[in-house]
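Below, in structure tokens: the form predicted alone, a single chain.
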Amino acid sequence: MPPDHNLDDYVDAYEHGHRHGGPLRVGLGGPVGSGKTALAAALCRTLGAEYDLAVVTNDIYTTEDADFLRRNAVLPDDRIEAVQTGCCPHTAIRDDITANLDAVELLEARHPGLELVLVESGGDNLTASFSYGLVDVQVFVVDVAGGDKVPRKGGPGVTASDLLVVNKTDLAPLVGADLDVMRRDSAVVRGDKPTLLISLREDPAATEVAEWVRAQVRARQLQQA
């Protein structure tokens, strides 16, 4: 961060909507194994030829996440940064920020042209939310294999997030899921706030997240203009 701000000086710039410039910042938040890491890895196939990009990665105490998309080679080392939040992981995206600025802050100035930076946050559960000082929009993860009730349970993830995802739909079968019900009950707790049904399995390359977040790399590059 640098040296002529504080915390609050960007805090107070995101809720204002009046941060200039810089590559947007999309996190990705949801529940341990809901499948952040591998929707973030192909996120990074998808659209690392469109776009200049990036990843920061949350672990508590290793980089496992950050170890699995370099292991995967979705983009360049020196393109993928990992904090080690040493806490829960909301902390760090939502309460204390500052590692995770500092992280966004080094990889913009190793490539001064980012256009679009992924913050990946470490498995929490559905209150998990992202702080807008830190992102610009945030997606949420879920997934099938928690049962057709999780959308309606609700929390701050499910129910604010820009995006909602319903990861892993091919285990519906399996899980006695019923699809129209995680359908139903996302758009009754989040009105006119989209949610996506996906299956990696499927469709790897994450076609509809990926359209969604192009659009939003669109809207921000006409906001800069």
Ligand SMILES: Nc1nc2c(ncn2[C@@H]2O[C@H](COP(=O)(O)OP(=O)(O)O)[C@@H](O)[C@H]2O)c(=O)[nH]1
Given for the second form:
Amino acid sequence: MPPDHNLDDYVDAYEHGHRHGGPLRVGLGGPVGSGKTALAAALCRTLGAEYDLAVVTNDIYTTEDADFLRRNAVLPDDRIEAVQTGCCPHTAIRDDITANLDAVELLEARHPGLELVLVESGGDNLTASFSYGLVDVQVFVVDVAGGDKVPRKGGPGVTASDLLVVNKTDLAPLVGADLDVMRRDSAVVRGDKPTLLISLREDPAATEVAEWVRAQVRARQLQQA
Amino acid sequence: MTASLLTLADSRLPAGGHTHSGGVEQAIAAGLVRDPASLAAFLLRRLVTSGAVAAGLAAAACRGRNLPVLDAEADARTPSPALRAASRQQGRGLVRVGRRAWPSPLWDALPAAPHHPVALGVAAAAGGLTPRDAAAAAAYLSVSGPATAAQRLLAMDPLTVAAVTARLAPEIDAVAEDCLSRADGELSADTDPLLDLLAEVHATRGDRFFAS
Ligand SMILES: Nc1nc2c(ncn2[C@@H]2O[C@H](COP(=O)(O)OP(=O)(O)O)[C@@H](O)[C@H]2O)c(=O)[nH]1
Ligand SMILES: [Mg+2]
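Output block for the form predicted together with the named molecule, input the form predicted alone:
Now the complete complex, all chains and molecules, led by this one.
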């Protein structure tokens, strides 16, 4: 670095990264089939009357998840945007978030009072995570049927997500998964960060996850006030 | 040449390029691109048509020509509505990252969601590059993105695809040189109806991985 190089020159490169105002953006990540779309639908049903909300989906074939949300009449069409990820769902939420930012900004422009945007990633593996340039907080969804060793395996989604959801507890007896092991291993790799074991089959309202999301919305509103 | 050119043409620059196949996804569906030879033929064709048009526009934008006029020139050279939308989407993405990477008042003269080559020319100017650099970046990007898309969709050997792209270097340079040797203000209009048709068919598909 030249001696006269001024590090202050870089300050404006990052300070523009912080958004002021606008909705809370929540990433929903996790492996294929773990229940991300089911969770998005549940949150829309439970929180739709409380918050002005919208969803971005990142499916491989673009519209499967979006169609599910529409079919289930959870959200009107103009509150759902599907993003094409060029065969790389992970790139689209972490390395080059342009298409997702376009979708979020489009929804924000269409619904100026938006308070909450859920961004569902395309199903990926345990290394997947969202860039914090795209979302404010992220939920990682794994399921019991994937085996009770998943929390122990770790990976950024399991260890660093703001909320870990272990879904499909109703299947535990059928697949021989030990929920106590999953709970214990999650606590070990995640430290203080919360983990919820849920069954969307038994609680289609996703009560506990919705409560967590409410707390995040409140925290953002306080921080913006 | 400065290091800014390497950043500008880097496929890792987060400007949204990875979600566009430049017609390759549909060319594969139509059987036009199947293997390295047909990919090379497709890329060369793309380079000397839409690549040359993009290079001319990028060089002109870098040179400081009237940006809204250039944007309209790009529209006139892009009959396919799907391709116009794809170009503007990529232009918007480039402006988003370019403004942060190379702050400059030049960005303010751009229309909202400009065509990608026009935004590229401004990015080049903001980054201290020359019109020749802008043209080279545009010509290179006209083949590098589509090559990667083909590699992913056909699970081709990435070394082969890298070699195909690398061996197009003389042609890429020739396209960049050509738009500089034209009389001032004369922009290539060598658009390719095949790319227009591929884009229009592609846009109607529900089962696509790429935005274009
Ligand atoms: N048994 C059971 N099935 C569930 C539960 N949650 C979701 N599913 C089912 O799991 C499958 C995959 O869910 P989906 O939300 O599409 O997963 P995604 O790929 O992560 O979006 C669907 O058939 C859901 O109905 C649950 O708690 N228990
Ligand atoms: Mg899904």
